[in-house]
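Only one chain comes next, encoded as structure tokens, the form predicted alone.
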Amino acid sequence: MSWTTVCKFTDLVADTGVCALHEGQQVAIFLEKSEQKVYAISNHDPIGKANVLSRGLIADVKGVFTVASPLYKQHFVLATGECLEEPEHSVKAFEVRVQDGEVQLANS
């Protein structure tokens, strides 16, 4: 498997998203504070039809870390991309790792 560096770990702020470009598409990257785990999902909100998920708020919904879209507030699971309110509008989740201080996403 090959990996692409999309940002430095130090670019991330806990419980806040950043946007990066990976294989021609925008990806929302989040550092979840309590577990210090990095997640990556598509930045495109399929309901609001805009690239905004990196600006959403991280929330713990029944023990599952999610991001709430800033547009219509649907919750997307950070680990899987599933939309809790409307599963038919789920987004892609990316395999992510931190290697030598760099955040890397798996290539397709």
Second form
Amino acid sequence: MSWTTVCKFTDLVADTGVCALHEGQQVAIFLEKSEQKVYAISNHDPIGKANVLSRGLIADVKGVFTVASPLYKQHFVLATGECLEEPEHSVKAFEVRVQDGEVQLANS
Amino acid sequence: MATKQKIIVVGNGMVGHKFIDNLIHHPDYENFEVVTFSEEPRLAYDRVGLSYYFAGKTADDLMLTSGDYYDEHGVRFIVKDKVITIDKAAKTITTASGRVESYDKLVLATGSFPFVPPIPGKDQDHCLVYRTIEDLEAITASSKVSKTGVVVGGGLLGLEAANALTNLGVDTHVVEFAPRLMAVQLDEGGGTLLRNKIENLGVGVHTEKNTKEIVAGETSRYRMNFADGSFLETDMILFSAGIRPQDELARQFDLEIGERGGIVVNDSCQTSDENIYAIGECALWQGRIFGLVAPGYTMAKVAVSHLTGGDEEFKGADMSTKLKLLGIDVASIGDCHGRTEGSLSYTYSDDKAEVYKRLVVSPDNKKIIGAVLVGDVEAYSTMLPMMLEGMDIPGSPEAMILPTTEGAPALGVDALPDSAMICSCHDVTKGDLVEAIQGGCHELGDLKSCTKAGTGCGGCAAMVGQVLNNELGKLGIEVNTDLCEHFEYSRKELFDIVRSKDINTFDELIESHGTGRGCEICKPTIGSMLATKNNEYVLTDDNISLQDTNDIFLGNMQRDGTYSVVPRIAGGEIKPEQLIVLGEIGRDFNLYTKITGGQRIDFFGAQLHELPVIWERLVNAGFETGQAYGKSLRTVKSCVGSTWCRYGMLDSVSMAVNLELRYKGLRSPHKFKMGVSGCTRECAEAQGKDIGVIATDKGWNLYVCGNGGMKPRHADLFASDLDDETLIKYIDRVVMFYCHTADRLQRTSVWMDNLEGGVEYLKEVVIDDKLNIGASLEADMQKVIDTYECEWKATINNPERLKRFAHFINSDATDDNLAYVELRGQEKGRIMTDDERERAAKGEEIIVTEV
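Since the structure above is the form predicted alone, I would like to see how the form predicted in complex with its partner chain looks, so please show that one next.
Below is the entire complex, every chain and molecule, led by the chain shown above.
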């Protein structure tokens, strides 16, 4: 598997997200603070139909880390992209890793 | 019924209207036709609340009904026409204008008129009475040319009139025939304390004075000569020496009249003619006139019941009262003089706190039969139902009047029977409340709007809250006030924790008092609380992840993911050069531009990466963030006031600018707005704001907890005729108390509706400082004011933070999901359709089309 660096780990602010352009797609990348783990899902909110998920707030829903859409607050699981309220509107999750201080997304 | 029964109601006062309203809501209303006559130029208004007229309420505010309402229900109404004859045999009436109407049943609700003692000289120009809106207009006019004023009569109405005169800025005196004030309702101890308190307010009190004549004065317009040889000079005289039933019509047309006036009625409120009823203050039942509105309402109910075949009877009424006179709390219950044979009484008096309480109990020491409360009337709401329901006093009687100490027996509402009257303004019993609670009203605000309890004078608001809590407890319904799954505390409890333990980060709080990692509910709530407490920059590493959609980028996210930009325009005041700058920025960034309801300018359609550039230009031109994105002070709307307006009393723009600059930046449970009007015409719509300020000729009137929006609420009058300093002190306290105690996302209007004790309680906290927190509320506010910084200015000077204002972290490209359409000459953003997105992905240019 090949990887593309999208930013430095230090560019991320704990418990918030950023958006990266990867292979023509908008990818929301989050750094969860307690586990210091990085997640990546699609930036497109399929319910609000806008590219905004990276700007959402990280929410712990019964122990599962999600992002609450900044538009209408549906929760998308960071690890899988699943939408908890409307599973038919789940989004794609991307493979992401931190290598040598760099945040990398898997190429397709 | 084949034909409708025709009912004529003579008099459209509070009781006459209540009768009509009860009939309208009766299931058999369709069988009735109603006509009502009013001698006054308007339909029924709140005569009990008449004194609010001096506090800025208009005649319209006081209206209890409207022509539209009567039209809607088929009630015919004729104002300014007096019924002058009754033909009992033909069952017709005739009016002053010659109109003749027939009736099946006639209802006399003619009320009463003020008693003016037959003193020579009583009919002069500035000798007035206090009964109708027209009277108040005359009093206001007279006060403008008078320095001193005398109220004849030291009873309840007299003191209300005295209050009105002092509000009008007249040097006020009260002249009373009896040896003490409120002789009917108060005993000697209570009367003496009340007198002291009133004299301390600068009102002269003259008891045991029998006015012999009113003659021309030497230093003032009139001189009142008293029987004891003394005299008093005054420019105006208000007679408020009691009421007399308006029974002239009944008297002329041979209905039975009491010896000292009043239309005699039986238990069904029928007069000596079975087709004629009399209700309210004109009616005499078992030799008594009832000069309060509640018994009048009961009579209205009884008459409707009798007309519709029901069997309700009037059984007399309790004349207990609780009211605030000249700012002094006074209450009187039952046999307050202890005239009952063998009764015992307990007295508590505290000269320092200016409190007097007397409890009269039955000879067996078990039941309350009367009480006098001056200065502290909290016990009224417990004592009254206990007396009315004949309940045994729990524990020892003296405990009921002694100051509350730890371990004093709690006098629970649980002990009250369902029949106990809780809200006498709206005739709501405990049973009615219990039924509503069982039917699903589990919040105080819901319960109040559903039953109307506590929405009249508000005196029972605390009691309503107690009934609610008690019933919810019994139903086993635990009111879950937990903030969210991570905190088993309400917002208020968390705020107390944060303040008392000086907690300054979310992590600290969740580790010590919560579980898990937090969510979109608790994070912004706690972020806001910390901002209220510390007023730190909201985008620090610790704070940034707590900020919701808007705050995290200091803009209001719109449906397409773009933002709106709103600079502060304090008080709506703006220089032409600043307007030009705004125009240039809107043009240069192609922003859809609109004037907001809060007198400022909103730019729409700014993309994330454009925000810092736009704000840099704004900040450089001297603008600050308007915080339109925050749960914080939005705008202080103003009218031009005395700077330009012909009617302006005070400089409302300067006050609005001061208030906006003072409270800008304060983060609060929800957004809040203010308004300042320069006169009672109220062009700034201040009474629809969380904090409303209206200029009078003597200072500022402060209104609190109003709202426009989805559920409009008129703000409550909180204090009158304040100077600038006191006004600001009160606003500091009210707003900070709201910040400390409201629920998350709770506007002040809902906060107030759910506040146990309502606006009276808030006054006790803010004006009387009963919780002893006034100084700390002010200090907390001062800290926020002293640490204000424009958060956009802070952000454009912070390169690390600015990195986040890009759509992509790894590309200068922008969001390709946005299309624009032209709207009345401006571009309005919208999200691309699926088709457009596909074409855009193929590299096609998306043409903007008209909608």
